[in-house]
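Presented as structure tokens, the chain that follows is alone, the form predicted on its own.
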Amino acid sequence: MSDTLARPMRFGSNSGQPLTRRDGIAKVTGAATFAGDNSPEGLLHAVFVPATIARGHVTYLDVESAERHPGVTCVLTPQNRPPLQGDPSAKPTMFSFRIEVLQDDTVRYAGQPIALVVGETLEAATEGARLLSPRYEVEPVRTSLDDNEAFGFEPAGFGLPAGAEHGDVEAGHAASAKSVDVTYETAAQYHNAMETHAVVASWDGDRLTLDMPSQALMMSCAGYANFFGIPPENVTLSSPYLGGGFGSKAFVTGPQVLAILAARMAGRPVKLMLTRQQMFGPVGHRGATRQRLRLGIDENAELTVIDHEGLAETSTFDDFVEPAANASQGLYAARALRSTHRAVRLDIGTPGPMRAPGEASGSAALECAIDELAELAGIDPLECRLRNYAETEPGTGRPYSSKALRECYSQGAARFGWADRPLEPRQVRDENGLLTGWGMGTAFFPAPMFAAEATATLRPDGTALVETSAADMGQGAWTALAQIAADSLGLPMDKLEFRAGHSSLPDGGIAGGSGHTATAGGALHAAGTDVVQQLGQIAAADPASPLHGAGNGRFVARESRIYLEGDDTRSEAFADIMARTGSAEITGSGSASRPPEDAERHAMSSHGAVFAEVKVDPELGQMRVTRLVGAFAAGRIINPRLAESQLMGGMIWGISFALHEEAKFDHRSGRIVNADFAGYHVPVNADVQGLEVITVHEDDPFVNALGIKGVGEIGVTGTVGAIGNAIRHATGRRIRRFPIRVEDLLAG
């Protein structure tokens, strides 16, 4: 174990408090400035033209008509687009895709940019784009998993494992007394954050300034610098507020590169804001999957094998594959385990990471398959999971850094009233004659940690400034990270100035993977600790200080006082030390990352259990989720209010996944026919009738110095399966496709 993790951390009075958002007033009053709100002097507006076919070539663009429009400044096409210094097919950063930036006249998916029009006003640019009137040479399209040959998946770009195998899988199949062999499908889902993608780009010589939403500011600077042949330090990116990201705002996109290129050509700032319809194509999505699960149990209903095969869509020009089968790798104690992935190339935009990538789709299928096994064995679904509870990570045998899943099962079941559930399906109707069913699912998500840096400055007046380029995409990072920073410095929150969301600040890492609080928070904690140690050494060298001579000790801070660790009788106020010694500001720096050896010693994940009640009209097939209870163990909770909000949001996303969300393709044209909020359904208030979150206490001394795991994605993972299982319990029908539709229940 590293020295950092070996030393137990002490926390002050800010962590663990349900503080309201520091940015809340700015957002509700409209004072918060999002990327699209910026309008610098001389601003031009850009609109990209999306392809209306999914495969073929652009044969004609009426550039002359567009350029004659009095408000149009320029039109970019493959014929006149200036060269980029970086290869659009290259992947210069960890989160990179091949981008479409008018390389040629080939159309690879509907919605692909085929031209960019720049105008003095948004209306002029929009009208100019309409006047281009593209014509195409159309080729047959492929938009479903059956439309092309599957190929073996090799990891690329994101380091996602292609699969894993532990134990003798064939022997596990042979040893099973009972088994299921089932196939589940999940539909394609598209990022629909409230704020669409946007950029305001300005050039000053070879220096680029960007206002744009970004989940990874410094990495984005490196990506854009690569394409324009300038040093990363020449790119300044401002992203104080994001209206949601969910993975799609962590990487460089083609439309944004085109807008930046247009700004360089025009010598004026350019703004591009994607329409809602344009979010369906060039900025990533969760790919559709087809998953075959072959599970076996012995006479005691203990798993002999989990054999999980994932088939997923990807684009014709890149390789991101939804790693759904990975959901089976770390949860249940099967004697043998195999996860494999294959992909099908389709005429779609490249999929990408979307809230709980892999685990969301994979756990939906796995949790339903586990229920099918429980039903086959004639035992309660919770009992089936407890019989297969993994005390160490399946396959590797590594101990968990912490695992309070049993407590999640117990507390969630008790709060829900699970003990009263009849074993057989279709046994309960409510007072209105609606079929009522109860289902459950296990929630699971890894606890990653990236790398980040921060600085902290203690001022003579007793206030402090802390800085990191961390991103807040609505999850409350500005508040939770400030709580960590304040505790590291021993200050109340009103004495702390917190700066984030700008690339001129220390690298705050990546806001994604449920690892942002641990990552940026760890750096802020280290920076504050550095300040405290410096201040302690100043006091230890001062004969007038109660801490004189304690230079070999370690110092901690609380309530604007510094203490010798382990001896609360020796302390002094910050202000007294600095006033007496004439100290000016004291600045400390800190960084955080997970040492590889720590990651190898333990399996690190958050766990939980979700219990769902559904009501189904037996004649109409109409479904409603009437209750959800989720119990989650995710290490140290910095802000219970924000954590509960994140977990609720994840569970609501689970409702969306299970019953609502699906991109519908016209298989003749390859276009998505419901590319708007009228046709692309997500839950509204009426769909969320009862929602309760329980956070289960969990101390984790190994996952990182703060003991934080993360809550942003785990709420999705148990909820989808719980709802599917509840519908089976209510109706007696097992639907193996998500989202579950009324017609699925009424068919046959």
Given for the second form:
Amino acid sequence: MSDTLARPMRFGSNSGQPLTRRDGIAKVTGAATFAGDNSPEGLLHAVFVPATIARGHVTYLDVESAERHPGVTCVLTPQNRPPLQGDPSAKPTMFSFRIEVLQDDTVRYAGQPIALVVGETLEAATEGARLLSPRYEVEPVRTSLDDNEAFGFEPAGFGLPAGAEHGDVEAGHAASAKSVDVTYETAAQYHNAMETHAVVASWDGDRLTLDMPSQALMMSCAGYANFFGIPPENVTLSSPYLGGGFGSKAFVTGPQVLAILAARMAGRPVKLMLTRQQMFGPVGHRGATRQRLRLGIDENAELTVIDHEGLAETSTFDDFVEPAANASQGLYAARALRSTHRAVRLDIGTPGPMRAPGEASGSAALECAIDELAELAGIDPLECRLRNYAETEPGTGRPYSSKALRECYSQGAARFGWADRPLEPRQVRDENGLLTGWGMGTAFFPAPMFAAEATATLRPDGTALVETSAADMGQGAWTALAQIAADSLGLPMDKLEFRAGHSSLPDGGIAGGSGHTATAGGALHAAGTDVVQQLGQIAAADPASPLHGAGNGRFVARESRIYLEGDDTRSEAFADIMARTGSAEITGSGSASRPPEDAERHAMSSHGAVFAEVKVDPELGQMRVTRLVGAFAAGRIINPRLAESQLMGGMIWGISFALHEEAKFDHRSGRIVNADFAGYHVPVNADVQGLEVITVHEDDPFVNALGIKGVGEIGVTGTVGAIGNAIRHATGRRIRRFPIRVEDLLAG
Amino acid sequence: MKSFDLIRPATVQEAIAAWEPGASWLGGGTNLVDLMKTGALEPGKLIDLGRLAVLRDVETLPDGSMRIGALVSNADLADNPEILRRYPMVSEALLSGASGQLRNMATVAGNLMQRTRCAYFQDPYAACNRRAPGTGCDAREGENANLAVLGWSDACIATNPSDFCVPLSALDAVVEVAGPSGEREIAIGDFHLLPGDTPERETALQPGELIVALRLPAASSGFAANARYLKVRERTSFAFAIASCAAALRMEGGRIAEARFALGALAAKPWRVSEAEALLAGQAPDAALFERAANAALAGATASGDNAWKIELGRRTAARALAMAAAGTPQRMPALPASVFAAQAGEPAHV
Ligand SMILES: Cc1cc2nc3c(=O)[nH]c(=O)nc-3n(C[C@H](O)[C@H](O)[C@H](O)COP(=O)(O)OP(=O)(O)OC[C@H]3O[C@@H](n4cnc5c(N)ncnc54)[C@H](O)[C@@H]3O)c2cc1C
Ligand code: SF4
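Same protein, different state: after the form predicted on its own, show the form predicted together with its partner chain.
Next comes the full complex, and the chain you just saw is listed first.
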């Protein structure tokens, strides 16, 4: 403990504490109300009908039978759907997707909504939906990467990723003493948060109230308002709890728009909640990729070139191309680097960002390819990575704002016992005869910031209220954010009232991109600091205060006292200042975003190293990850318990990516044949063993005022490759397709 | 979900009287209700057997056989001390199936009657001869990686997914049924049917018949000291088998006096081959012998799609299960029942 205390406490004592989730008890006791738990007076239930073909047209719906079913109040089809003010095929903002809201009879993918049935009960609406018995005109479907022409595109930000090119790539190829040219494939994955997408919509004139899980409250308000021709401020969105989001709850979706429309038509509140099966289509997914990596090294195993070509699926009507090849951009010091993206249009729902978009799929392929190179060079995989350690950002030469990756490698390797690893594959068996292999991967994720606002109000009784609309996806954001807020005000946690998850509060920005704690936390910190400065000025102007005359200085707060910065002898308690000067509440506000010049000056990323042990039955091919050690440097850790839990969650996702998750298509019908949790596998407890997380200290003065980078997504990266490499090491088999299956290890 | 009538009879006689074409028996509902939700099955009437307390007993009969009521839950049966002692691989197979919650709900009869996991059977919009006779079989050219390599027909390549049924088959269980024309018994080997041209006929039950009990013969407990179930799967727990084997040996003086083994997940019924078992009788256990027996059991196996790999996996699974049985039934149920990782020490239980 002593060295923890010796560290400078830049931001007070609440941060750094492993507090448990503030909403934990409410959640485990069921007191927490998720969106779908709300049932206002007069509620109707909506059910959408998913298309069972993937391409073609709806030619017939038995509306009459559905309408006749007792309890059905309304059947919405392209024939009678009232106009919407927003154009579903427009993209009004950077983060908009085109959606299907019964604009025509065209079917673009299986699972697309083709009608909405509203009823007095969920059962009535469900049966009404069944009775519609759609008929179709079917066209041939394309659901595999080979089913359509690949195309290149002009990068256009979100959805159409830019590649990169640095140095002379052809020269890099020519200069290589050894090289690999390998193609890796990753499967389509569907977010499938535990809580499926839901909405309870109520209208009062032209004011709309939504109970809806949202990773981006203000963006959602604007997004939904757009479709109904009302100003965003007419939308009140409440999202107190989310049962996970993973990127899929940040966007406007068609089914939710239809439910809101149904509520307006009925003049009654309407609830819609997707079934598990309905999650496989209209609410985004991680697109399948095929990635070709051509890497070259010189005699010293230093990279002469990284040439990473990504091919990814997108839909026929919108663009989201998994930016997989970008994972190669900021990591290894290759003399030349090229990352490019191409896409294939398929009859599928539009993919979208899913936990570590780009980096997860790209890192899976890159880290395996690096392993293949190390083997070719006859050196240890960790040594290979150290020889190619980037001291500055590859290509741009920008310094890193901070980068403790070397420490991640060494601490992770030491904890794992990596030094004992035999170089050759298929050398080790455990006491039960199982093949045992060790593999590693580098973890990497950018540290972005978005924009957020917050307010803080100090009350005369010594308590404070802080407010921001920030979302908590279940990862504990509200706890970490409250810790930051309390520190900014110099208050203990129990003096802090924290309000979030509601659109009436200041814009808390987006919970995504691993930038939420940095951004919303930055805004809260700024708001608290504003209050402290105001109170300091009040004291400075008061002859009776020990701070009198200090008005040119800056103030800091600790333990409910204001101090003159740099002079601990001059301070006064909040309560004394406020009592003497008769101040009522003091309200401050703050915002956070990253100034462009800061973003220019430094490369900003989290880093890590993941080490995996797998065991494989030599004859039967069944695999299991038996140990997983991840060491991560992600700036300042506000709450070690929650950060570790996030990192562990990411690593478990890595297990899932490597060994389990795959949406399987029937390539004739275009339907996903395993669209439920019996068929769509994710790891269960027995698949997660020996999981350890180390957070490596990193003091980053440049990334933002609080030195926070982010831990939400990086755990997925590195892990997938580490597992693939461990399977290679265990078995001698190199499998270049994720997830790796028993049959892959049996073949041949 | 289509509307249906729910009947809750108080006696077996009432239950049988309530049956009519289009009606289904309801056990724990863990399979039937799922299929009703997807629309794959649309029974007009559910006859809930839940109140038939007489079907909840597990008893040892005077002749030493054990009789298990149709409504005993999978969880209770797995934990039954007599079953654990006399037919340990039945418990091991049950505990390797589904999850704790599901096993609490699932009944013995429901497990025997559970439907194939073929994706197209579950999808009402797919062509499936088993669900809708004459419509075709979408699995033939579709997603069939985990479908049959033994006993399939052009009409249907589905597998029976049950773990429980595999040791039942090896142990010569008997199914007791009751129906409009009285009671009768069906040997487990005759209970599940291969598809042939009529895949819609899945079992030997006649319309209106229900399972009332299962019987495990007294003689079958003679294998208790050398009986194992092995299940290969795509994750460590909570996954259906991709190949499994229940192997039981009666050892005498270091030699195999009698052997029984059945394979799961490879055909529409647990697969038992008497010639393969006969190869083992009188022999001393060794790996080459087990391989020969496994080869004999898989004789005639052919891929029905992208599943040729299951043939070799089936062989290896059988050979391994026989070796595990020869090594002896463990004193305690492994923390990971039926798993290739079962020998891992210090593991928390993941049943
Ligand atoms: C996610 C998931 C994972 C699973 N994993 C496994 C696994 O790994 N291994 C495994 O073996 N199983 C697995 N199962 C299947 C499970 O074992 C079965 O669902 C269960 O055994 C069915 O029993 P039940 O009582 O719920 O049957 P129900 O769903 O009530 O009925 C199933 C069928 O049996 C019929 N039936 C019920 N009782 C009788 C009776 N007395 N006489 C005649 N017919 C009757 C019904 O009419 C119906 O057709 C899994 C299921 C799920 C949902
Ligand atoms: S294999 Fe059998 S169950 Fe599957 S689609 Fe074909 S007929 Fe139906």
